[in-house]
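Next up: just one chain, as structure tokens, the form predicted on its own.
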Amino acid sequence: MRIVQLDLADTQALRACHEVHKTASATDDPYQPPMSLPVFSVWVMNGWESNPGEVWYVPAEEAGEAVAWYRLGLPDLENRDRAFVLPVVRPSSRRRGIGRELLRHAADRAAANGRAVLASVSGQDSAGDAFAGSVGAKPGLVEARRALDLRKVPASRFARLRETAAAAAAGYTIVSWTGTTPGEYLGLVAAAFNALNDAPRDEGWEDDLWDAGRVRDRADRILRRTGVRGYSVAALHDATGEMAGLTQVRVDPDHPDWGYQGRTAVTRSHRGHRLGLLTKATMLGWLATAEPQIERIVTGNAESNEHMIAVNETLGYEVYGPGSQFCEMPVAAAAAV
């Protein structure tokens, strides 16, 4: 079986891999749309956090088509002992050993880059989940998916919730922006991102350390390179100027009836003032005007993150389809499957 490194300038091969992604998504996760080609193209090149990586694919016998592919993410700032692999096999080509070939290949590439641990994620009870179990991957954190169906919840509900939360948030000012982070907020957003380091995660993962440059160059890259529309709402502490709370939502113009929740964070010293509910309720009121065509907003939270789950359920989010199962295994073990 030929496994070829994807030349990201090869638009035909990139489209072939995207077709595999769409076909696999329709089978494995029909609950929400697959990534659009513009988003997929940026993601395979840079990942969500702009970590370096490699993409390899299996060409099909038919010209211009692919059977399978994987992206190997290689964190370069933290967690440099780890690689993150996401293998995808066309449903019609499964159960032929292709997944194991990809995993062995990915393990070899991870080892060549000095990595000792291979991590991945798949939908709960999906083909990917079963594959991970069959090769001996150790299951880790489970992230539950919830969706807010805006067709069921009137916008007036968010206004009431905002008023309720604002009563507990005296001394804070709400600010908002569209698109990439304004220069004056870059450092403040970095501090809010760093607050997420105490969110639930699997053992062994290091803290992500954000600064202004990393927010500008990495977190905002997908907004600069695609037509994705970004919305941010933050709570600033009047006395110190600190960004005490932040929530972000993205809308892909190829799937305009869907909103995708990004980070929501409240810094430790400002917790207890209902800032999570305040920023999220404000966001939903804003989107009702700015993006009235949105029907659903999707989010994910670790099953153990009781506080954020409670906030989301207060807003009207409900469990939506299977969640995500994270897993990992030693690179040496993956190379020998």
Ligand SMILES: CC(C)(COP(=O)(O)OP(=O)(O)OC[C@H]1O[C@@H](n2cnc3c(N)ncnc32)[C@H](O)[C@@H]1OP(=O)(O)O)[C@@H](O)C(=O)NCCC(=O)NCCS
The other form holds:
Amino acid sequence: MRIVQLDLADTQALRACHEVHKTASATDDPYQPPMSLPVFSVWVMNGWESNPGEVWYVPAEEAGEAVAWYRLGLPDLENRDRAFVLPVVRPSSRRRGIGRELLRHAADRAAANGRAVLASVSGQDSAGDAFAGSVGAKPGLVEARRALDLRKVPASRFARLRETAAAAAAGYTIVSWTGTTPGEYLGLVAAAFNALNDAPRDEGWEDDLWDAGRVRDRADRILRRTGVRGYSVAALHDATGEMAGLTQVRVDPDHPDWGYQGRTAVTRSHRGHRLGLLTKATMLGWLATAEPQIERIVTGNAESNEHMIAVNETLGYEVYGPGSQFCEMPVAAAAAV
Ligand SMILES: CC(C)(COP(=O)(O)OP(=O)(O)OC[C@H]1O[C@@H](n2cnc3c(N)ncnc32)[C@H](O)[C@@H]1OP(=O)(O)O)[C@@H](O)C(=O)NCCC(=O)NCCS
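Instead of the form predicted on its own shown above, give the structure for the form predicted together with this ligand, please.
Up next: the whole complex, starting with the chain shown before.
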């Protein structure tokens, strides 16, 4: 089997990998649309966190098509002992050992990059989950998926919740922006991102440490390189100027009826003032006029993240389809499957 490194300038190969993503997504996760080609092109190389990575694919006999690919995320700022692998085989070519061969190849590439642990994620009870079990990966955290169906929830509910939350949040001012992070907020947003290090995660992962430069260079890559529209709502603490709370939503023009919830964080010293609810209810009121065509907003939370889930359920989010199962295994074991 020929496994070739994807050169992003090779638009035909990139499109072929995107086709595999689309057919796999329709089979493995019909609950959400696949990533559009522009989003896939940015994500497949650098993931959502703009970490360096490699993509390898298996060309098909049919010219211009691919059978399978994998992306290997190689974090360079923290978690440098780890690699994150996602192998995808087109449904018509499954159960022939291609997944295992890609995993062995990915393990060799991870070892060549000095990594000891290979982590991954798959849909709960999906083919990927069965595959992970069969190669001996250790299951970790489960992230439940929830969706807010805006066709079922009247916008007046968000206005009411915003008022209730605002009453508990004296001394904070709400600010908002579209697109990339404005220069004056880069450092404040970094501090808000760092608050997410308190969210539940599997053992062995180091904190992601953001600063203004990292936010500027890495956080908004999807917004800079695609037509994806970004919305941010933050609560500033009047007394200190700190960004106490932040929530972000993205809308892909290729799937305008979907909203994708990004980070939501309230920094530790400002928790307990309903800032999570305040920022999110404000966001939903804004989107009702800025993006009235959105039908559903999707989000994922670790099953143990009670506070975030409580906020989401207050807003009307409900469990939606299967969640995500994270897993990991030693690189040496993956090389020998
Ligand atoms: C997971 C995936 C890459 C597997 O690709 P594949 O080429 O079918 O994998 P293999 O043929 O090498 O399967 C290896 C073993 O995994 C297990 N397995 C794979 N798919 C399975 C399924 N649908 N049901 C039960 N076991 C399965 C079997 O034990 C299989 O060995 P066998 O066929 O001899 O019984 C493919 O299903 C896929 O692209 N899924 C969507 C993306 C994803 O979830 N990736 C994995 C993240 S961990």
